[in-house]
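We begin with a single chain expressed as structure tokens, specifically the form predicted on its own.
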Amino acid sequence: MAEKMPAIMKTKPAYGAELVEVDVPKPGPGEVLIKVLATSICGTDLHIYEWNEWAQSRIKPPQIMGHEVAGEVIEVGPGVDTLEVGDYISAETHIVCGKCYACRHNRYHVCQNTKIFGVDMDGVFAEYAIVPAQNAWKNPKDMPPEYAALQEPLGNAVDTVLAGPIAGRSTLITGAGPLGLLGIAVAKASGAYPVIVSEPSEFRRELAKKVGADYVINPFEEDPVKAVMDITDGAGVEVFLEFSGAPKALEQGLAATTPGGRVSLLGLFPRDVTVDFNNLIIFKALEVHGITGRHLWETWYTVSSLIQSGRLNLDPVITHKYKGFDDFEEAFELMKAGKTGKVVFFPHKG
């Protein structure tokens, strides 16, 4: 194994990133060193490379960028008995305190210490990353990879989904990009119909009816709320899932949403949002749940499970790929621009 890798850096405070070579780190205590087989951006990813208000506050350049990973164990550092050499696995991105208020009720998805990869610390885009052994899942083998590095956000859809009953779930859901468009698969593949999606990108509107959206709505041409109660004969939707982050969006899904229903919101709001909270949610006695994170280990278990099942209509979610990471600004470009799905790097060339 060379001793030099090449890895996407956030280098200074400022818009986009730098491919450059640095040393192939060394496993600490309780930690593993696994050869990245597959890598994908996440929303979280953009944002520092857009370089937001967010990320500006949070990110201390210079830092390897990425978090979404399945990788191989080639090395495993003291103390570490769970794991060996050869094994294949995906990573919980999140690493808990497992001491704070929320851990000791076993509320791990919400720990007050969270430190997170490639957000707190140097992360999983370059051909080699370290894994604290604690974080690592080990997948079927016979898991594609880029399948087994969507596991995390994935994991994100599963809960935002499956916060609630949805069989058989008249289900509204507000974006169709790559987080919204798992939703979309978790939701068709647990039974949900009919399947409302209202998304504005013709591109990203296209794959999810791909995915399998039963109605796709463009709310710039027409009233999400009107198509919504046609489509239901007036009743409105059991279930809305919101995963754009647009106030507007949540608007028209808190109001095409039946009396009595359930709501997850996941994506997160570019500023503070005003609504009629008399009308739209506490007179309509909804039920209203934050996501964030992943349920451990639950929902890694669910999300395996979903996968193997082969009911998780996968493959369109995945637009682009791309061996190494050459190419990697080209990726950023159009994932800002809203022309991808997930966007997946293979590091390994060979």
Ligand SMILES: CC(=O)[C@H](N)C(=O)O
The other form holds:
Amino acid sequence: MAEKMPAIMKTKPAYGAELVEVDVPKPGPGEVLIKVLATSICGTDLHIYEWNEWAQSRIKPPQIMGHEVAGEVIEVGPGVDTLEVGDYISAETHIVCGKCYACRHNRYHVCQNTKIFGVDMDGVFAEYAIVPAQNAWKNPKDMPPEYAALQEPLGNAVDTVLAGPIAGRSTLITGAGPLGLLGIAVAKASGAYPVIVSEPSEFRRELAKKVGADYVINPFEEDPVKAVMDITDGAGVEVFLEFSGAPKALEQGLAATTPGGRVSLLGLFPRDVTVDFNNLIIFKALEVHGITGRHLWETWYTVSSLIQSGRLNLDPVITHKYKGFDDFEEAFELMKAGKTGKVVFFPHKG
Ligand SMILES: NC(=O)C1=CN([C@@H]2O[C@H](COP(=O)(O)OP(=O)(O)OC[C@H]3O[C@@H](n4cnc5c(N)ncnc54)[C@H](O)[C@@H]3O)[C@@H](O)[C@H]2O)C=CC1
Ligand SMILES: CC(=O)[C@H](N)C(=O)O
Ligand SMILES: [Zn+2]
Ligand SMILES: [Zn+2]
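Next up, the form predicted in complex with the ligand, please; the one we just looked at was the form predicted on its own.
Below is the whole assembly, all chains and molecules, this chain first.
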């Protein structure tokens, strides 16, 4: 195996990233080295690429980017007895402590000492990468690597959609970015109907329909609340799933939710948000869930089963595939322009 490898690295505290040659890492105690078979771009990677305020407050360049991955174990570090060479794995990105109040209440997804790989340490946008053995998830051998890499964001979508009953429920999804598209796939696979999607990008509304949305709305051209009321004969939706991070979408979604309905909030807002709590939440007795990360490890079992069931319509979600990293800047710029669903890199050109 080569001693050097290409990697997409945040080399300096500024816009963009660089494709650089770095040493192939060695696994330390409790770590494995994987050959990266597929790795996909997350919205968080875009924040790091663009070097927004959050990224400036959290990322310490130089650092290899990326955290959505599928790979083959090629070397096992000292003390690792749960994995062996040849295992086909993906990785939970939250490295949790197991000791804090949250972890001791089985709430690992909100561990108070969470470290995230690809965010707080070198990630997986490379030909080889280090994964903590405690974060490895073993994949069935026949799962396509591009699906296996998507399990991490699919976990966010599963926790959002399945935070309450969904089968047979009318559902509004605001935001059909990569995560919203995965949310549509999970909602449809789980029996939601109708699935109504509010999304201003025409490109992404078309993707939403391909994934299985029953109705799509352009919130910049028509009132989504009125559209939802027309579709639901004035009742509103039973379930509102927020995947946009847009304050207006939040307000519209709450107004479109039927009294007593359920709300799951995954989208991250750019700033503090003002909401009419009395009339949009309290007097409607809405059930509201904040969603983050993935429940460890039950969400991974659910995601893997959903993929293996064949009921998740993932192919329309994966809009761009790249062999190697040479065109990574094109990939990031297309994603920034909202002209993609999920973007997947296959690092090895052979
Ligand atoms: N809570 C968590 O653990 C995580 C949260 N996130 C957040 O989830 C959200 C979705 O992630 P991505 O799909 O990657 O984001 P994205 O930014 O690619 O997609 C957001 C979509 O919302 C659409 N949108 C904008 N204004 C809208 C409006 N008024 N009504 C309806 N749609 C509107 C945009 O056109 C875009 O397609 C982001 O805010 C991201 O930061 C992502 C990962 C984990
Ligand atoms: C930080 C991330 O983007 C990651 N997908 C997560 O679920 O926390
Ligand atoms: Zn992510
Ligand atoms: Zn903890």
